[in-house]
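This document opens with one chain alone, in structure tokens, the form predicted alone.
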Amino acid sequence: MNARIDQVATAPQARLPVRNPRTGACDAFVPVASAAEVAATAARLRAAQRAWARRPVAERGAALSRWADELAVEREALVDALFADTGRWGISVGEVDGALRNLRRWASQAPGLVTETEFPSALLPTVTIRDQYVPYPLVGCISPWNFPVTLSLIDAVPALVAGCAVIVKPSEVTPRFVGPLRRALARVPELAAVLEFVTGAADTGRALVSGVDAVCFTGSVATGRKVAEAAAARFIPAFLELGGKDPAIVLASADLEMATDVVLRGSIANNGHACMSLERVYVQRPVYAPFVERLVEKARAVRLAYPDPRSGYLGPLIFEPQARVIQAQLDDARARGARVLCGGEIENLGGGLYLRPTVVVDVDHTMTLLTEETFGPVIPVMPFDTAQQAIDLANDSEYGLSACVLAGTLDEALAVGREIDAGGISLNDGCMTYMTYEGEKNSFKYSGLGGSRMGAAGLRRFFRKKALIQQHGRAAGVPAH
């Protein structure tokens, strides 16, 4: 199938409306592929793969290189694309970078990573056992709309490189990019040939999950849950990506000039809508007065991308349903007696909604703000006194991506951040699990599910090893009795 985003209807399919969130003017459409579209592309990709598969790993990532060339030619059509869809400027051309280097850096990587070997069996001296990597046929993946391209390649990439093929189902909601990139994709026909993006919406994606051999999810828990127990029914591995209401956790000892830029940037960057965005602040009691202090001073300077989208940092919320989730959480905090310091209010500019940084005190668990993922620029802050009780707080929730830890030395951060229930922990930094892949990690509790995306294991979990056992003496018979 080969779907478009059109400006204007071209044809009877069903199409779903696209949202310019600096207008809040519907200005596309997105077709949408019906599940007898999405099984005719599952059977095409499948025709496809053993011969990709066969190919070496240095072949296809080969190919994944021209592919990265032909997007850098695409690169201003992606940019355009992704503003169109997000409001964002600086953070599309960032995205498109980003994602141009994370090709390349896979195509590098992945021939020292898929080694198959060989070695002596330690109970039987005539045996040996070799590996082998088997690919799953066909990868689905379906991504989200706060980072579009990063998002919807941080899976299908290593997919790819291993040797599988791969569909892709982007969000309805940010899905403008794929016009360029499959553009880009069709000049490289050895890999468009075992990669496709369908487009639609919940239907679409249930769709995929039922004819695909692994599914990488992105998104939220409620939607992950049922990706889960789709995937269970039909016993194929399912690596999900999910919420996070990660806490940063500031000891008495820290820089507070630096702590205040990481918990600000940390909590604010692309509008809090990044699953690792720090959404719960704990600032030991010496230092809790000082600290909020400054941050609301930096706050408060921070300057929207409006009307120049390319002057300012904040640009609009890119979800508007997303904007009722905040101000509900919002609402539900000073209902309980919380006190807003600066922002807090979503403003309507020129047909986009805004939200400055938003600082609140006066917090606890018993708010929405404390507990559920806000997915937003406003930055809770609460006080503790002992180092046990600021790793309690960090713990009393459903969630286990990710947090960060601010302290006078890194040994003391990271004494504190080995007590905390998450994968990636940032020290006297923040937010590092998207400036770095080279750690492996996995989420915790309600966060996520199965392989790490991270380090070598983002590749390898694309395969099923197989053990080829070898008998080099004489094969045991039946013992006479």
Given for the second form:
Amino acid sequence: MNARIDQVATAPQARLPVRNPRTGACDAFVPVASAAEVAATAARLRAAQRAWARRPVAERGAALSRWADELAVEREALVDALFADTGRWGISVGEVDGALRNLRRWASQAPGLVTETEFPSALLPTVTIRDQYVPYPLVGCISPWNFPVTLSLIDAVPALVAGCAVIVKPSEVTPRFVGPLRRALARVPELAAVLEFVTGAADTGRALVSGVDAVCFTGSVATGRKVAEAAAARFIPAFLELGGKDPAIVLASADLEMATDVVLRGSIANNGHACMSLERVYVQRPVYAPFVERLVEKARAVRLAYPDPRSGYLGPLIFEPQARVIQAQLDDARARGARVLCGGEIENLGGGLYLRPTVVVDVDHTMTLLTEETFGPVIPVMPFDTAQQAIDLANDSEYGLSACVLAGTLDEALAVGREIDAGGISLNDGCMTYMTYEGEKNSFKYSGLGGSRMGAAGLRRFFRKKALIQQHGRAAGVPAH
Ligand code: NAD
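What's the form predicted together with nicotinamide-adenine-dinucleotide like, now that we've got the form predicted alone?
After this comes the whole thing, all chains and molecules, with the earlier chain placed first.
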């Protein structure tokens, strides 16, 4: 399957249109891989996987490093492709550079993480046990549109270095980066033998799940549930990284300049199109009014990255249907008595849909704005009295991805953070989980399932462990009878 992205003029029929979020125009098409094509790709990669897995881990890492070098050659094309699909410039540059760092990091760290050992049996003096790490032959990675390159490679890279073959299916909303990425891959043939990208939408994703030995899915809870059910029917592991409704708790002792900075940044970065975006803010009553006042001041000062994508901060909303979700949540909140203090109106500028940072008060948990994922630059703020109330509000959610606590001291923040049911808690900062690869964390509740993608577990989850039980003495026969 060649996932080449063609321009409109040459586009054949059986392809999906790709929308440019800055213009609103569909200016490219993405090929749709059929189930038969996915199966053929799976067969090809499986045939090459055993030889790949037999190579020493350092050699696999070296191949990934070579790919990073080749990707660096394609850096400009990758950034252009990401920019065309997402409409944001600086983050596209950051994504490409981050992907290169991620490749090189795993290449250098992996050899230290997969050392097999031999140890004596506790019960049988003549027996030793060797453990063997056996990679899943073929891993499927399915990714969303909010960080197209980062989330297409975040699981694929450790799976490859573990010795798996990998098929990636990126979101059909943001697939243009696949072209330059595959060009670079073709120049590293040993890796191209075990890594492929297939493009398409839900049908292609379903076909992928039905043909792999483990699946890494990043996306919505609704789709994650379908993927988990399909994986369960096949008894294959599903590593699910799903949505969030991350709370920020601001205690009265917090430095309000710092707290408003963190909340604003954590809520609107990448337009709020981030799973670990801060989507509800609880502020202790004595500082509630000054906090809101300062937050609104800062929110009003944020400029749109329009018309010049390289200046300003907020680009267009990437996925048109998400604009409708955001609008519906704001309408519901207003209808229930919420007040929008700034932002709040989706603007059409040159065909792109933009929303300025939107601070909403007089909110409560009857509103979808406080309970369902918004995925936009919207900041609902609610007061609380005691730390226990804040903890109860934070935990009153179906989600448990991450959270942050802002307080006068780290000890105070830690005491609250320990009580929050979520996998990654930033203390006196926000949304740090994407920058701290070392900290293992699980997604709680509906935010996900399966081993940590961070830390050493991010690699080790791609192995099954085998015990090679060695008898050094004489094996026993049937006891005297
Ligand atoms: P989505 O669930 O709509 O789609 C994700 C991917 O699944 C796409 O590639 C899509 O084509 C594919 N897909 C759709 N139906 C499928 C099926 N039946 N079987 C297999 N694959 C199928 O999600 P989205 O709108 O692209 O992304 C936004 C969501 O992703 C948000 O909920 C966000 O929180 C979540 N997300 C989570 C993380 C995390 O690490 N926890 C990171 C980023 C985004």
